[in-house]
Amino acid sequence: MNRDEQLRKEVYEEMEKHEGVVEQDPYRLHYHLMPPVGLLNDPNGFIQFKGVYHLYYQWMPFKTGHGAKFWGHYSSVDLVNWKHEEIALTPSEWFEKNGCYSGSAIEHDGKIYAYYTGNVKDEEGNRESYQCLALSEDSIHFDKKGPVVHLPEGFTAHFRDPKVWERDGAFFMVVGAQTTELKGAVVLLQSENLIDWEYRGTLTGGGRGKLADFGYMFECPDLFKLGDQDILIFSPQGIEGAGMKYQNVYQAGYVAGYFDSAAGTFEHGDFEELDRGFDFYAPQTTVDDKGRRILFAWMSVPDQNEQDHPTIEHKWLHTMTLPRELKLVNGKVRQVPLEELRHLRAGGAIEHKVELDKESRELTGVNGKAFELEIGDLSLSEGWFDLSIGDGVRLVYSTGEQVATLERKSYVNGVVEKRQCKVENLKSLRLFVDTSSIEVFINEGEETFTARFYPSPNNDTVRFGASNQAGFTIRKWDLNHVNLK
């Protein structure tokens, strides 16, 4: 048995050993994408292929912590229900010993070529990096081609993360990096056959132009052309937080501009965040056969306090965010829930209009642990509005200040925490609550809100309240349970 076989059936004991204990936690999700066991970070590889959508992940089977990561898989035809595929990738190879990290996927002749960081450490925690390649006719083997990528001069072994995407006759890459100074940037490189190829220099970051001093290290970086824009999604790490900005560890969002692929260059505006949430990270996309383009993300954020999570008593940690179609409007992207996402939908609607007068109260049908809540037409007078779900997580709008606040029980301390946002007008809302986890869509996606929290397993209430008058619609579904096997 080979060191990839050994380490498959060493996964596959590991599940089974732990399945009992997984599905008895009362904060596992009813229909995110979640480890069968263990840790989940960051989606990977994630593409439609023959017909078929693929969301590859980050995936530490053995324990809740980080360590040399697998590439776990799964797949739809729907983007709704997923299938839990064979592990893809296994750190069984010396150029990635020590994980194979996060990349993504093209399709070229008929096959997957997927780019994933090899991370090699030596005993005294030096790291080299390779950006390697495997090859897949079904989506689910893969044969090893190795490193294509080597480390550039200038850069330090942070150095990861390969995007790959096709454009003007030739094929691109960007890869996360950090420069020998410790500047955040981002790298590209240009192929014509998808095996060799050439480094065009620094794309942003590294000590020059607009992000010239922003953060150490860029993470995950993706571009793409979306509207008549050009869209670079990354993950700063490094900056200080700012009013209601960068309140994270770590942050994710992007930068619209315009890429010059003959040149090499990549004008582009101010970094704004994507998600101004509490849990959001390592944003990847893909384009499907609808021209949609499709993000998603992990619910977490790295070294934010992620070892206290009350799974982790159950062997499992982190899930994914749902599936978003991205829009460019005014310049700006806007996050909304997939249509697909409508299939979860358990029966009718509950509908109510409801007219509060500085009250606070429940409706009729309007709670549950599983759901998906719609408030439209809204009215607020001057003052605040908020609804709580169960004794976790409240969402409050200040008619006055104009700000969007999301609060939540911190799981590390009990202590209520908070995230915030402008919202000139807040016009409409739409949430999707699942167990232990909230997606806020604010005026049909011009800002997102995305948080786990845990309430009282026995709280599944839902109040709306206001300190004047506000007057508002209602639709409530209950959602579906999802098998993940």
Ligand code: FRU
Second form
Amino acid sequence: MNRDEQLRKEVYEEMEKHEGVVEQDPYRLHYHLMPPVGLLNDPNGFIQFKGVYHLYYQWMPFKTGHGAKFWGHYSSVDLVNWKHEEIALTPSEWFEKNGCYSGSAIEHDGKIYAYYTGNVKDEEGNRESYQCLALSEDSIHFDKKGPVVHLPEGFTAHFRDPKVWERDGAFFMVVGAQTTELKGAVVLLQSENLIDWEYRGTLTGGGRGKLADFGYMFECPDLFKLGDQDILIFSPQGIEGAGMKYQNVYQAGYVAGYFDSAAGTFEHGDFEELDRGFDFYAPQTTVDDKGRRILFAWMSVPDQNEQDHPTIEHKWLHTMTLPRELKLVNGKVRQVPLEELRHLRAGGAIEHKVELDKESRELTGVNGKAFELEIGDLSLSEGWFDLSIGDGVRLVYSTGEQVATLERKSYVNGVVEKRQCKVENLKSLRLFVDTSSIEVFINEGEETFTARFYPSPNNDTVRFGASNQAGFTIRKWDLNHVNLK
Ligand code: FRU
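Structure of the form predicted in complex with this ligand, please, following the form predicted alone?
Everything in the complex follows now, all chains and molecules, and the chain you saw is the first one.
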């Protein structure tokens, strides 16, 4: 048995050993993508190939911690029902022995070209990184071609997460990087044939320009056109909190501007966070045959109390967000739940027209563990309006300050913690709750809050309140349990 076969065998044994324990967890989600066992992190290689969507992901099957990652693989024809496929990449070769780290996929000549970072560490912990290529004709089996990009001068080995796309008749790659002066950067490479890559320089950061002093490492870059702008998404590390901004340990966001492929430059505006909740990192997008720009993100943040999640007892950790479609409105990226998510709805809606007057109450039929809420026609007097899900999270809008707040009971020590952002005029809310996750879309995705939370298992109430008057219409759907086999 070679190393690849040996590793696959060990993973399947691990899955079998823990299947019962994992599935018995009351906090297991009903309609999100999770690891069958172990830890999941970044979305990788997201692509629609021969009509089928594929989402590969960072997977540590042997423990609920980080380490020598595999590429796990989910596929779907409808973006609602997913099938867990065979492992796509195992860390079996010298150039990836400490992990087949994050990367992307592009279709060319009927094949998937998957680019990923080969992470290598020696006994003393010294790191090397290689940008590697693997080809697949069927999306399942990959033929590894080894490193195609070596570390350029001026950067540390924190050089990873290649994202490849085609523009103006050439192929481009962005890579997340750290300069030897310990500045975060995104670098650009170019290729005519997807095999030979030419280094074109730093696209942003690296101690120069608008992001000259913006943290010590940029992870998971992704550059694409949206409306009439180019958007560069990345996840910077080392940014200090500032008022309501940058409250998580690491951030995930974007800059919008103009990418000049001939000059290899990118003029852009300020960094904007993509999500304002507790758990959102390393997002990756693809474009599908309907021309939609679709995003998945990891619903967690590295090093942010990862080892305190109660699901660890059940041998699994973390989940993806729901897929979201990106739209550009007035130069700002909006995220809206993908149209197909309507197929998750089990039966018709429960509807209410509600007037609250200095009170808090529950609404008939509006409760549960896995459901969607759509709240519209909001008319709010001064003061605040809130809604609480179980005993775990509370969403509050203050009309005076024009601030939206997501509070949750910390899963580390039970203390209430919060994340906030400015929302000028709260008009509508769409919420997806899935046992231990919540995704809030404010004003058609103008802002989003994504978070894990752990309510008492027997508490599935939803409560609405107003300090003065609040009127709104509400629709609620139970959402189906999607079988991920
Ligand atoms: C982001 C990240 C990537 C890396 C991967 C390793 O969460 O740190 O930069 O490729 O995770 O799993």
